[in-house]
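Encoded as structure tokens, the following chain is the form predicted on its own, with no partner shown.
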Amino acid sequence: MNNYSESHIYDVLIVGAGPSGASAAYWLAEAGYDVAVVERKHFPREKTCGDGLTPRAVRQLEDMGLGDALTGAHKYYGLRTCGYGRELELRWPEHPSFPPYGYVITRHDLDMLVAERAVKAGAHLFQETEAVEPIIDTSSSPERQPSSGSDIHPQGAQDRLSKLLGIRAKCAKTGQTMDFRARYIILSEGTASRISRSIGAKRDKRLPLGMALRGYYRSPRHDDPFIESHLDVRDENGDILPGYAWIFPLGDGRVNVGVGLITTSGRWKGVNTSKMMDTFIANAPASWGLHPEASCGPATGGRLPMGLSTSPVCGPNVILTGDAAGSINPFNGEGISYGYETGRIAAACMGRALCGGGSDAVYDYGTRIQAAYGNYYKIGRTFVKMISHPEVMHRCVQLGMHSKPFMEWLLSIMANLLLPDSNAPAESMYKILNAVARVAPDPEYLSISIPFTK
């Protein structure tokens, strides 16, 4: 573990060291500031998760120079679709900024990939040690935050988090409680988000909330090159879910298996996820063996913060990054290259608050997590809710299972990597949903520049 100084200020401090909390750490790191983060786990550590990269990801690990560090895992090339009989090979389409590819690698070993990553670059990381309340600044004037223009929470939008001194820590190995004090603080914490709603966050429970879980089998296709989705999930009565199903390959003798239910404002609360993934696993494709002596240990499960729904984001001193933002994607419950972005953008916010920028630097971080992808989610959400309706989702599934290219359009979007300024058939179906919709986020927010302390 670093050397602990309570009297120390560090100029960020960062609570949780997954995809969003080890991505803000790096880029901070390497321009030169003065990082710490404290993770409740030690890695490496197990974490639920679909463990699929996808191009959007791909981009932001080669950017934080991991891109040998990917080769020892399995990459895939595209998105095998099936329902009702029916299946197809979609290939990740050609895009200027992210390439045609993905990997399937565990949180296990990625997670812990980019903290040491973090680490090199110079970030502070204490392991072990769980954020247990903030410190909160309390001679700070009250403050209202400039509306971010967003109408996905009209009133949320003018509240701010409390104002931060520092996190309050308890480490597990020692029982100590540790006082980390800091000039900015941003909250990775993930599902949990403690911290985060102790200070005003919330999450609007209408917009919606994934629920998945995941086993790992052993499989003689553990190293196909095509990940797969079934999209015709059933329940034990046989009648359709709003959800979809996965066969991962690792390409180390085992895939990753499960399934997730999209729900809106509370529907499908009762439905029961083991069983939903038991009625899978005994109709899924003989070919990948997926049977009880396969399985490699319990599934576990999750819960998916989607669509940008919590709020707000940021305060006098403060940044949400990654699933304590509800940042993960709507259309298809990836949250690993939102979590990445996010980080990169708070990182970026949080460099020009420290070259003097101050609170208007960190809340600009609102103002462009909505320009990176406040009309994307919010077609999103609309999606989800029309197939939160079976016969809806029984329709549109069966007529898109019909037609490839219409299918390839559609992974375009659902995968978020359409191409800027174009009118080809997946951009135009895109407009076409939302005529005033940017097609794609801004490429700065993919190459984003960080004020240099060095």
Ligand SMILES: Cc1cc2nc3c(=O)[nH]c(=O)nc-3n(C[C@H](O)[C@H](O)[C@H](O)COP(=O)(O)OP(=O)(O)OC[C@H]3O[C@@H](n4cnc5c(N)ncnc54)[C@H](O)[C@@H]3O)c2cc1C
The other form holds:
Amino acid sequence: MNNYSESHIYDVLIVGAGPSGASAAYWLAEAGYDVAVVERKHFPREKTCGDGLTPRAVRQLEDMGLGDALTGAHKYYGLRTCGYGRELELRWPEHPSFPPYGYVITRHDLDMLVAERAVKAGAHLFQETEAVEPIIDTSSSPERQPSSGSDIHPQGAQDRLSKLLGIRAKCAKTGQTMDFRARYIILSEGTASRISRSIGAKRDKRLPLGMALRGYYRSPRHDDPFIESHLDVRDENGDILPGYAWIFPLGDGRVNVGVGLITTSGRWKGVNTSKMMDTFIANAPASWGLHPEASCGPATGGRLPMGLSTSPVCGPNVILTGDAAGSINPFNGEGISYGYETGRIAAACMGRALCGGGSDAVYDYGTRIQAAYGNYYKIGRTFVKMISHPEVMHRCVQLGMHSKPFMEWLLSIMANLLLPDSNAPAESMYKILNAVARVAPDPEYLSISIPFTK
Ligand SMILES: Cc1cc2nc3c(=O)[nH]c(=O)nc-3n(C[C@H](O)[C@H](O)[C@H](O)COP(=O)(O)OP(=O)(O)OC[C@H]3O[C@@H](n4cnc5c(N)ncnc54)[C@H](O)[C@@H]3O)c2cc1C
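I have the form predicted on its own already, so could you send the form predicted in complex with the named molecule?
What follows is the entire complex, opening with the chain shown before.
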């Protein structure tokens, strides 16, 4: 149990111990900083997710020393993609930086493993402790804060985050209010983003947002070596939808079944994901045995903020990570690896800030995030726009399902597993898209605030 002291000033305080908060906590604690994390839930806790870890996520977990801890989880080797009566088994590519396998593991188990790892490295974890209010440094006037790139942001000149002295939190067990003070703060609250919003972060509503629903089923194919996606999901009228359905085997007798939909376009806002799920379950391949009696409980859903849709992602002494920063990959809805990665980048910036770099180092986070994902996500956003037209989605899937090499390239692009310095087909295709993305006048791209213009 951690000792709470109102007078203590941590180096870094982190709100939320999901993938992005726990990763930031681990890397900072491992480097010797004095880190506290407040988490409103108690681990292990349920978290609505598809539970799929791609090679990108596995790499981050292995870097945190959790490779052995994952051996009990279900290992899989690629994606079986299905649509229009065809199916293709696509293995994860061989890559110098990422393993050719992934895992399916419940967030109930996974998030506890990573949080425990951060604690073992020295982070102080306060569970059942909910951040309720930011403690704003009122002596730091907005005029004196560096610009965060708001000149190009349509949401205007309010585009700045407040400087914080700490966070006011509430302990669920005792009802006690606790003020946590810190020199630097990382907000890793997920989609709830209560504190981020209260200090000025906004999601750009024109950028992609997904809605997804998942449930667990007992299945005879619970240990299938491939995860499965269905690209021709339909509404109850039989019309094709801009999304996909998945079946991810957990290896423990169950599979995680879900549906996801891009809802940015007004046309899809009204789609009922529960009905979409029922339609998918009713039409799923019989071999999975997904009948209602095999259900382990009601499905639950959540939002997926994609494509770096939140800004600013940093302020004078604050950084947003993971879903709070809208960092989900718009190509495939993957957010766990980007949570780990943004948490790690945030830790690097905070480390430099604490070593004398000050707020310059904090603002560098915006630059690094853009360098890591800016162009790739720009292409992803265009992809999302395209598939929001059912006729385009229909045509592309129909054509793609006739060519395994094409779908293998597409998988490398969509899972962000391209080889560096390669002229193989997937990489060449991406280079062309990237070149187009760099020169194309995309108003959405301009709307992303780049918080590094000091
Ligand atoms: C249905 C669904 C399926 C998905 N499937 C996949 C998948 O298969 N693979 C994949 O890679 N991604 C998937 N995602 C996306 C993935 O779940 C997220 O991108 C990921 O969880 C983001 O991690 P995070 O740390 O940013 O936020 P979260 O995982 O949401 O963690 C935030 C943490 O902060 C805590 N918290 C929130 N507010 C406060 C507060 N005020 N005070 C204290 N603590 C607080 C929460 O309790 C939580 O523990 C899916 C999402 C959904 C909705």
